[in-house]
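First, one chain by itself: the form predicted alone, in structure tokens.
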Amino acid sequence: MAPFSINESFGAQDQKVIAPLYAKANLDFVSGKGSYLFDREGNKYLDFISGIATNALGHCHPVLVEAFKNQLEKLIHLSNLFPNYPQIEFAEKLLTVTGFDKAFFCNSGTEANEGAIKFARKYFNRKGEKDRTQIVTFYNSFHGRTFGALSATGQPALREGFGDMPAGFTHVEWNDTEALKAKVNEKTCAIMLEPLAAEGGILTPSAEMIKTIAELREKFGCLVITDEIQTGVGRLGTFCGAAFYGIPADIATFAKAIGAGLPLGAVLMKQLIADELRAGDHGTTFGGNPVACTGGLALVNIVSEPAFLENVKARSAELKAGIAELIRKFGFLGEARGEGLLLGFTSERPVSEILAKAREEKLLVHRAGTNTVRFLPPLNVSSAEIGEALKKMNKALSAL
């Protein structure tokens, strides 16, 4: 292989040694600075990405860089094998905000929800209800990429040329609560959902799949997983998404921002279910890295404060005015979806070619389904830079 020229984008670089597993735009990022990205030429991209909602306090947040070095010269990595301060200390506040009981951590969404599932199904099969193993969950949501994760994502697109996938798992139509009542059954082992689906076109749930979802584990026991990977850790508004629109949780599943930009997953259960658990059902060689708990400490500490979520719904109220000025604007756009700082809108244009427009004035956004242009700020984002973000827009959408 030829070697890299120092005049070669990075984008060059990456086609030549990266797996051709992601559509990427050819930007050469080589810094971050609170809600900004920088390339090589000295550019400065207004970052309404986030990592995907990963980088909660923006980029290189002062506290956490602080956390992060003072744990890299204590102890990098331990074995779960051993007690962990970084993970009890860490646990011990999660479960604090959240009201859950026990904690497992892992490394990422996807693993965060195989737990989850495997739990479920353990804490039935220990109860002697070893054939209550069905999941039911909502086409249009994303659980993750590995099989039972892929199982459970309601994206029949994302499964193909795969083989076949873990059984067990039956899908309904998001709002579609006769469809729900006539799926859930004496064997349902989970419903298992998004409180917001954010990757499926941000779809928020009607009051009435919530209430059928609450009586549903009533009537017949099952468990409700709430996957708050994208929505949970403040992005709404309150810490967890479920506590947003009332939705009970048994189980609740996290990752994105709780590692503070490292890889972390957790998932948080109640005691009645950590009953059922026993050493060797599940495990992680890297799950609960010491230096990802301290930094995940050090964010939730910030995020869980109530001042700090009552600026996430402030900020969120600027960007939603600001979105439906944008609508009104113009005509092709649709409607506005989300809640918190999870946002965006539809568009009849495609919306590949609004986020090249957005880039081109170093704004960046993302996209949700197929039609849906999503914007996810850092939660710390400041009122001037709402501002900022919707003149740039204007700017793009003006360009089409």
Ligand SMILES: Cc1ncc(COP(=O)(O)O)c(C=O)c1O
Second form
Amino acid sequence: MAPFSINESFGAQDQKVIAPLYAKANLDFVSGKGSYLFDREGNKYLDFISGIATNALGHCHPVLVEAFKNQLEKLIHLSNLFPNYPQIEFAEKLLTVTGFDKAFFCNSGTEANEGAIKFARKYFNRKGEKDRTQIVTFYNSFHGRTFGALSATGQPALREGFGDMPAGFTHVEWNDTEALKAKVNEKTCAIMLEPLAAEGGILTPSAEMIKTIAELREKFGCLVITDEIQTGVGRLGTFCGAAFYGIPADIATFAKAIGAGLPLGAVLMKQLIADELRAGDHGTTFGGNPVACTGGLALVNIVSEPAFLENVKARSAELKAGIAELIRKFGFLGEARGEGLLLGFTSERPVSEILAKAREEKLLVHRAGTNTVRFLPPLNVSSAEIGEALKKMNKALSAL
Ligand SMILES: Cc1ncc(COP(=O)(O)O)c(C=O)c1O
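One more: the block was the form predicted alone; return the form predicted in complex with the named molecule.
The next block holds the full complex; its first chain is the one shown before.
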């Protein structure tokens, strides 16, 4: 392999050594502060992707940096062979904030969903309902890339070429309550959904669908698993996205923002499910790492404050108003999507063109589904930064 040249872009170097699994933008970021990222030349980009809804307090928030540093000097890794105090403290906080009873920590969103699926199945198995294994999920959902989570994910294209998938997953169209009623029965172990289908195009649940899920859960005694990996940790202006919509949940999965930028996932569950789990049923070496949990606790202490969540709602209203204005102005834009600070608009023009033009304006935004531009600012974004993003987007759309 040819040695790297200092003048080569990171993109060129990346292609030589990193497996080609991502379509990366050719930008060379080296540092971040708050809502901004800086490249090698010192150019400043307004980051409304936030590491895909992960940097909830922006880049290198001083409280998080301090928390990480303190824990790094005490204990970096312990394993789950011993109780881990940062994990205990963080679990207690999460359970207090969400109303769940027990926590299991892992390292990512897909792993959190694997855990949730296994716990739901084990719950019924231990209760003697051994053939209650069916999981009903939705088309256009995204639950992760490992086999269980991928089977739950309602995007057949993502499963292509990977051979047999684990059995027991059924998909229905989002908001199709008749299809949902037709699929849920005594064999249903769980209905699994994102409170708002983010990757699938920022699709919000209808009141009818929420009501139907609650009725089916009651009628058949199945569990509801909410995937809060993108909607949780305050993204919709409530700590859990399910609370925003009033979706009942027996198990909720978290990742992304929950580790304050380090890999961390969590499965929160009701006591009745924890009662049916035993040592050895599931596990992970790194899950609930002390450093990630310390950062997560520092972050959740901030994000769960009512005044902080009010700020998310206020900034959301500003961004929503600005998006509505853009839709009025540019005829090729379609409809506004989303809630909280998970917002977007659909476009008849290719989303890739809009993202590229926005990057020229030094604004980073992301796609959702096939035709939706997605804004994921940090949750502590300022009003001025929302205004700046809208101005940049206006210029980007004008330049198309
Ligand atoms: C709703 C949802 N679930 C699960 C995942 C998978 O998380 P991870 O990439 O950490 O495995 C994602 C990632 O985008 C997500 O948005």
